[in-house]
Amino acid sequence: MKKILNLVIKELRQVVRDPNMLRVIFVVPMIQLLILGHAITTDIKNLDILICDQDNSAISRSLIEQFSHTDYFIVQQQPCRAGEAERFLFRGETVLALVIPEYFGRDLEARDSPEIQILLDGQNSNTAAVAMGYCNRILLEFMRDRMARDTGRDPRLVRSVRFIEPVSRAWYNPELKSVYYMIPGIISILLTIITMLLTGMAIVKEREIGTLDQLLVTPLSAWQIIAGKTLPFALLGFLEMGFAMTFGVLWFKVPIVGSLPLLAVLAAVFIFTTLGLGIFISTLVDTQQQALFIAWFFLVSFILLSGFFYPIANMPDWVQIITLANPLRYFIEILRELFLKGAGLTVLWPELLSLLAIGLTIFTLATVRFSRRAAA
């Protein structure tokens, strides 16, 4: 144990005193988690709308207003005629267009159907989809009051129309915000780049610059070496969770409802998996260019079949198989059940065990590998 403990001293002096080491642990993953929990998100706010009112009636003014005011929508009023508004798609100037046609308030008020046109940009199909939500929505309401007043003026139809009246609850995130359900997948990200990445461009560094064959000659065996490796970039990694943990509960407000202690448990068995991905990495390639291309390939694979992005349901079965060897999926999945909803071990131990076997095979293969070249 103490020739590993001298080697991991070593590591950790080798880090502390390279400080463009230390901005690149510390300093540009809070950057990224500054700038990336602001960016991403599914929320849609000021969308722009174009309305087309061909009817200018009282009821198309009071429908336009309803648009207005909400944060949805910035609404852009244009004087068109039929056709005009897929001119203002096609140019990009509006991403959304609603055509109120001619007669639309004289046939609500004869209680006739009328139909209102909505087209949308469809080039972005997240964006499409949230926006037509967000109209079907106000029209409901729009269509809800104006039933509400005409059975205000028929005592008949107050006796007649029943209205269900929906009692929505959001659980866990009672407030629906999207930078809660992304900060847990961002740390996520930033623990995989810091643990795996640099874990391999270290051992190759050394490899090319002749210092880890020294090694190898010495008394250590090649377990001895991979332990004091990897154990500097775990310690390393727990620090980096637990800075952008702070920064993401102080910063954007995140809660943590879970349990801490048991999210550390969680968080070594994904460290220990990502680092044993590091090794294997380094075992793969001879230089610093190759282990960063190969880093990258595992990285970018991980983060889009994680469901960060998209929901792994949604994906072909074909590639649902491919995502259950990807450690990167369970441990978004174990942050955002302890975040939000302070799940325990009763419900993660699914999680846990995969993110285990996972772990275990990489680490062997790792092991293995590395032994192998280190007798070659």
Contents of the next structure:
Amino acid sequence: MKKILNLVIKELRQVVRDPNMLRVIFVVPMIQLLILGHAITTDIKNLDILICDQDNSAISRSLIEQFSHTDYFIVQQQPCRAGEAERFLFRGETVLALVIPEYFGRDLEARDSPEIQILLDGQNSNTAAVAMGYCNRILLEFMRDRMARDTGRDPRLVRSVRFIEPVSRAWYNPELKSVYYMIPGIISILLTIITMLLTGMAIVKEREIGTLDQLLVTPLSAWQIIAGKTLPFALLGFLEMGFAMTFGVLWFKVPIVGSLPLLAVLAAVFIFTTLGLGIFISTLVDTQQQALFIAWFFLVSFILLSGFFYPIANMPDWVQIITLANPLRYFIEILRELFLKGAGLTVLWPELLSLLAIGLTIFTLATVRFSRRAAA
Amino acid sequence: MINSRFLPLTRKEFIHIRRDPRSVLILLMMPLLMMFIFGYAINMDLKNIRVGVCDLDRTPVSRDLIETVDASSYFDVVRRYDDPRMTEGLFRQRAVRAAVIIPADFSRNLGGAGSAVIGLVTDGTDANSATLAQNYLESLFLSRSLSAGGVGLPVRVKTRIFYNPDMESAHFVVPGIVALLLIMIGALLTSVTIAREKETGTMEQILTSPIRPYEVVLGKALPYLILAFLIAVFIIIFGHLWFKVPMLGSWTWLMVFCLLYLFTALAIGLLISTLVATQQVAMMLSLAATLLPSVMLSGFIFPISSMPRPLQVVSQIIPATHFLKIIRGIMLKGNGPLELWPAVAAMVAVGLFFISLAIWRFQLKLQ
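For comparison with the form predicted alone, provide the form predicted in complex with its partner chain.
So here's everything in the complex, that chain up top.
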């Protein structure tokens, strides 16, 4: 035990001695949290919409009014002739255009069903779909108001128009603040970087400069060396997580409803898996550069396949199966459920079991490979 | 002149690369593998959101409404229950992500003159999905109420979608992945290579030779520029052939702008290398500077216009923001330099800014 402690102290000293390293571990992540935590959302707001009003009547102006009243769009009005709107899209000046035809108001009064055109730049299919949804919705609301007015005048319509009034609530996050969702995600990414990447590179670095061989000829066993190399980064990871969470709570007012001891236990299990991965990567490579590339590959894959940015349910089945081996997927889910809903073990046990399974597998694999390499 | 001195350095760097075929293989294969997986995996549209329905009305009208929700590709009605108090438990168990509660007097109110209230609950832990789900459901009910009476809608709406008419996710993801991978590879490679020279002490040897600082930088950067460019060509062709992302514009211009983009990536890498002494720190800083900012702030996933003002400013100094406009413009729209010059100018300006900062730091260190 004493031997491991000495190794840990040595490793920590090395980290603390390099002020750049300390800054990179503690200051840089806080800056990232500060910038990236801020209201990043897939929802749209203040999107430019170009409205070509070829009618210019009281009715068309009231429709435009309805568009400019929302937070979703900023209305740009352009006098434009038929077919001209497309050019604005091509030049990238707008991604959404609405063309109100000539005689729109007159035809509407005459119940002649005038046609409104929506032109949409589909390059960013996400934003386009959301924008189209809002656009249709505003048009529907406009129609609803027209029909409500018409029912008063025209007895034939009275029985035909029925209105459903949805009353919407979002639980656990009533204002639907995306920061509550982003902070747990960013915390788990930072934790992965520190534990997986730094451990892997630290081991390879020792091998590169030859000090690992020196360690191996000492009476220390392979697992003692591994413990000595990983524990400091586990410690740093914990510190960083506490730091980031305090920041999230104080600055972004992220509520933490669940139990902190449980969170600590689950985080320890997660760190166990990422440290295992770090050691595993170090056994695959010869140089820090190679370690970096492989770790980078894992990191980017973990992040994009975690459900943090893209829902896992949308992925094809074979990709969904791959995501089952992604520890980040479980940890992000754990953080979110625990922070906002206060979920306990009765709910989170499947995540815990999956993390344990991944961790044990990878750690065993890594230790075996490490010892074999050391013996060779 | 210049050539005679920095070319040997470049050659030396090439020898380094050649001697390490494993790294090159890793570098070529990983982006390809990532492009393959992400091209399939990344899809933002909501699909099959698990919905619970509590129908207290139990009339043909309410059943018909539930049918409509279930039939939509966005939603999957997985639970039907009779006690509204069960909703909370279902959310806690993560059995459903949204719930629709139809009150007992729903169909009666619907037949009357006023409007019928319907309850809609979403799980806010995933705020983005919850927002989308809420909007889809509300719109669904709205269009339902208008079309229920059998009279036509007063206005016909015709939507035309340009540049990606099938709203194919891959068409928007593939250019995004290219932008993300290139900036990361470019910045990582450069910063770590120079940090390696510092770590092993060979940097001092190079600097004591009569070679000029900018020649050192050029000599070290050039091989990686070429390597990263090869990767770029490789994955763009792959995206074009495999995912059928159209290529409406000119290949030549795309390649030219790719080079400019890589130049800004290298500039970031160089700047980082002047700030650090070890490969570990170089790697951490490069990741911090490129990974999350390029994913989150570039418009790759999240629309820039929805960000708060200060963040919109920040997004302008991220090279991926401009390159995304360029590569999507060329591939999907067939844009040329005539339409793209503002984005190109901004990207080059960002690159020049970083490179001057790097040179300034480098000279500061030498003195």
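Residue numbers count along the first chain shown, from 1. If you superpose the two forms and keep the largest set of C-alpha atoms that fall within 1.5 Å, you have the rigid core. Note that the coordinates shown come from a computational prediction; the quantities given were computed from them, not determined experimentally.
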Practice problem: Once the core is aligned, please say if the CA of residue 141 is shifted by at least 2 angstroms between these two forms. | Solution: yes
Quiz item: Under a superposition restricted to the rigid core, does residue 252 display a Cα displacement of 2 angstroms or more between these two forms?
Solution: yes
